[in-house]
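First, one chain by itself in structure tokens, the form predicted alone.
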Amino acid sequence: MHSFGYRANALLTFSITILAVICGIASFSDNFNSPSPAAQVQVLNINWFQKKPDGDDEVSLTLNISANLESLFTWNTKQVFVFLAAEYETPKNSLNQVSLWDGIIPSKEHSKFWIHTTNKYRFVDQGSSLRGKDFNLTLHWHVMPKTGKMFADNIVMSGYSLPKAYR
């Protein structure tokens, strides 16, 4: 006959194999979800736009951020990390990204939100190339599943510009 250790090992191996197969099926089922999130950002005010003593430009914005991210949540979603970035071009770099605000959405109940805020992180450009600059505001999100791979996407909102003179 087989010993107790051999039987326990066979049962444990079988259980872990079944668990891995179920996790694989769960992860695969997320591929059939086609999310359609919506977002809108309004720049209400440019609080200040100044040149710092070291020569860099700095901007402070007042924003209204509203989003409906409910479609990102499935039974396999643990949480969603969201951040708003200002994106613009300079002669030195074809793409500059500055994070203005971020948040963690822990559940579907919190996935519809409206926030009135100033930028949480400093909007600073290394140099003095922000005057009169057009920029996009991009809402990025990273979906963190309970099992399987993370995925990320974004919504780009264009048509924003900074003043030609410091305030």
The other form holds:
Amino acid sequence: MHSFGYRANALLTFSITILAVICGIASFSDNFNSPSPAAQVQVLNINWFQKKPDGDDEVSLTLNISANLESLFTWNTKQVFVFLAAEYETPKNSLNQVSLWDGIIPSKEHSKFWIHTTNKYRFVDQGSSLRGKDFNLTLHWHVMPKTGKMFADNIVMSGYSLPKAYR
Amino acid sequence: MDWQGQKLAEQLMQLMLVLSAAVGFITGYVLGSFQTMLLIYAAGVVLTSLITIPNWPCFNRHPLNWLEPSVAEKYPKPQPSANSGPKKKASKK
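Coords for the form predicted in complex with the partner chain, given the form predicted alone:
To see the whole picture, the full complex is given below, headed by that same chain.
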């Protein structure tokens, strides 16, 4: 503490160290949040279901996605990234995950929502195994923090299946 | 600043920064607002810097008393050559 510059430097470095510490504690406090999200997806319509010229199956769906993700938001949440994936098994792959729709929820006010949409991304198989296929629709979310650790989880909804013949 | 003042300024800086961080964190957590925490902490940092960095008079209340030149001349400084000779002889023995 010998001179003006010495004190200014000491204050600057100490204040930045303390800032890092409180951001770390803020991120740690997210562990005390026990979320209870809910979601439901209805497949309203199979718009078309074809085999593409290159041999892969493709299906277009109209979905109604409704969810209540309010409990995921904490004081340290910047936004929640949510996406819906169709998951199924084929002889070729033990797990296929195809992302059908995603969105960004910027705040708690927007986290209770429903959306009526066709699939944003194409539902294409690696091969031709989709006829009569049973699949799960899993809603995944990533809680992106303002500082610190990101939490990710999902809800699996099962019981969906594709028709046995092309349309 | 004098030595006592430097110690006081350093302790005051550390205490005030930790306090403003604690107050900011608790307020932000209770209100659920990250921005509030950062604003309170930033205000605390600015306040601390205004109090501890400049050379305020309160940090100069124990100034060092240097000797007057006329008094200092009465006590001659020790001569380095007279001391080193006898010391070397003692170690050789």
